[in-house]
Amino acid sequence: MTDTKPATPTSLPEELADKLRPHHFLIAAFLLAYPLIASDFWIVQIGAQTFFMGLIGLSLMLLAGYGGMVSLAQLAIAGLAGYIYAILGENSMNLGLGWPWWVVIPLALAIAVAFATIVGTLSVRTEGIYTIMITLAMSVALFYFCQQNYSIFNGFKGYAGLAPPQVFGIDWRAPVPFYYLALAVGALGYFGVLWLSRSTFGIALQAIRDNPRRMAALGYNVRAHRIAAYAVAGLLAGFGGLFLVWFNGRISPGTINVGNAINILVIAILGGLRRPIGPFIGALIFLLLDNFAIDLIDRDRFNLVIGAAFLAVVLFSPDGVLGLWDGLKRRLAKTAAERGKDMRVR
């Protein structure tokens, strides 16, 4: 994770145009046509959920992959955005303030970013295992704060009856609109992080990850760059949190417990922390195992299945599934080159 070399400053549109291949267009066409060929279960439970869980994983990838900071507070930040949406908007418990969505959603995202900035301000004072522990501590603190403050968070029951607002007369809770909304926000997050990684800020962040002392000697404000990265990651997690409560229709302290917070880490590492597409691939694998492991093993043993998959990926490819794919491509290229050399000798 720490040996990724900083990218050179290039224009993202130019780089995309240079790297686009036919299979990229096929994947884009498949994602757009997916609701036409899939059932509602596959559209929402697998498709849409992959995008917003991948978005929360992407917030962790931004911090860990480009900043070298592993945070276990990303689901807590997402959950806080969901709680703000439930408290300021409408819910079935009649405990919401009933504010309009165009006020509630920006406020939920702003508070998520503010909380992420606080997490960053406290955690950038530490490194390595201490960063993991302090972000985990803040995640657990928010869990108990929500569970024990009945007057604000309604205790362990939380809030139910949460749904996306109807805009332009469209029911965004319906499977197909919800899928395309999640796809659009997931794509914006993906390309946004891709652009950020090529920007001056992103390159400085990667250089700080590799050698913070040298960057400080060159005049860069190391702490400010790291805190800013937490703020951007908080925005991504906030969007993911809104989709999470729209998908579940409710939010409670159980949504942000330690087990679910660690699942975000599993998703990011399964896919790979080197590239923004990794968390989306990890989310897809995680959700497929979550939904279909019951066909292979008892439902209660799901953690055993996901743990075995996580262990296999970490042991055989520290870069996740993307690392396995890169290794396979290198071997195929090497085999093709050796065959070409043999044919020329003959």
Given for the second form:
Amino acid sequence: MTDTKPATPTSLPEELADKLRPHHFLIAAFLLAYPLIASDFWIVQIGAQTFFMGLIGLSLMLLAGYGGMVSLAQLAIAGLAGYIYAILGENSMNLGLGWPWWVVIPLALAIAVAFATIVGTLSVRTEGIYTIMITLAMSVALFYFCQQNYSIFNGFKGYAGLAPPQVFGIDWRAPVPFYYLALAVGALGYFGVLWLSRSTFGIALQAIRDNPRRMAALGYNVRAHRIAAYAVAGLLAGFGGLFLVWFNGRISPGTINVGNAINILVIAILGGLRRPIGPFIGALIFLLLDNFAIDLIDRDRFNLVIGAAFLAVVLFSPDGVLGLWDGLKRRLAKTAAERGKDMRVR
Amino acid sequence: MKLFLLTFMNGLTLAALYFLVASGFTLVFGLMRNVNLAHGSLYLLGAYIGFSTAQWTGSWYLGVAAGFFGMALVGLALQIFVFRHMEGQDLRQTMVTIGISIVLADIMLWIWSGNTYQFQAPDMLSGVAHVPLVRVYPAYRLVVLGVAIVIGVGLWLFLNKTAIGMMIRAGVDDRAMLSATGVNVHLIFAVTFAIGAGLAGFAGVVGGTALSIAPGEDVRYLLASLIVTIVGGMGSITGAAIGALLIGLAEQFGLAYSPTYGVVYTFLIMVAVLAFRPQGIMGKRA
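Since the one above is the form predicted alone, can you give the form predicted in complex with its partner chain too?
Time for the whole complex; same chain goes first.
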């Protein structure tokens, strides 16, 4: 179990080589070959969307799982990156500044990180449930601001006609390139967080989650570590936000409303906050429900289905689907061990 | 000058509504350390149930009673069937209430559809009132203000002068110590939760009459309660009153004088309070 073993800083390649199992290769091969066997709907709606929704969920997992801070502002941060991309780049409303992509994308990410740092600076003053409340309040403040502001954010309508830039002569909006781009960034985020969790910073962050007082007494700057976690999470969310606007082709205040902000929490909790793979699993389940709930139950009752699924998870398996999986493995291992013991006794 | 006074009056009415919703929220939060993020859903559900009752019986007063007692029962059920089983797990309780609010919002949309409803207040309470300087003002809004003041004073008396109130206050300060003195903490929790939820339902009917009822109001009042509690400090009725006044006035003045950024003022107040007094104006340090 990864969670019972005391974490020590090791280099990621070593750790990886140690942990690699045949099924990891199978999954990697499957993800790479997936566009060859799936239809466009499955490639983009389910495949690519899983990666970037998972990425935004991952930013929450990093904060909540390793830092113990549940932030509901992650979608707002992602949305801000999307907005900046729309405002500085090109959009169909002729309102964009039309700057080149290699300026716009880094700038959008930088502003997302800056905003995340502000959110972090304010919310690390609070703890536990207060953090949820203040991040929720801040994300709603941004939502209203975008909705009311016409000079920068174009108010209620937002921006449309957004597309990924044409780089290397490839149309990144086409299903297969978009899938691979999302896969690449998603994988980068996943391994980045995995690496971070084993770095000195990540271990200090987890120690702060478990006992902030002791870490402060040891001379660690608790607040700086937490704010830095927010900044890193902001970068992940920023990337997710870019994909979000590329995928939708538009952004409006509705993209970052409370319901959607809570959906990110649902995604992260559904999957499980213990390991970076959780949010991706959560995103996959969420999107499958999102697209196929209509077949199961009356149209428009999607929120009922997702709400019930979320309730079931928080009531019966606080660690999400990952927790269920771990529990199953533990039970299997236990019964196997017990069987072995019984045999010895006899 | 007239605009100023009118805005001031509107701000006071809104503050009265916010106080009604947030006082229950802050009590439950302060006592049980449980952020009930389904509080806004209780407001909206109370409003809908009150509306349907009023339609059915033709009596507005019965609608108000249905809103209060219906939600008090729902609150009681939540406490007994959900929260009692996860005591001390703050985060899990919060998640569960988020789940409940998603499900409730969809069920309400299912039953009452997306229409906007408006109540008719009884003739005795509606019409116009003559207020000095403003001249005419909707009488019902003054009623809301009066009701909020009466309930505020009542809550204060209940908390400060009765045995149960004292236990609740003791619980806010130190829950473990309270149960160590042999008080039935579960009973106290149930009473507090019923009152808090009932007040939300009551505010739903009263607020639904002053403004209107529509899907999405649940989120609005939940956020208002959150901000009022953050600003006022958790577990304090006086804090809730101060917070509600600040937020209600800021919202209305923002709306009247700078419509574009009205909401931002509310947010700025919250940031300022957090920066200088993280526990809220009347809050105590945990």
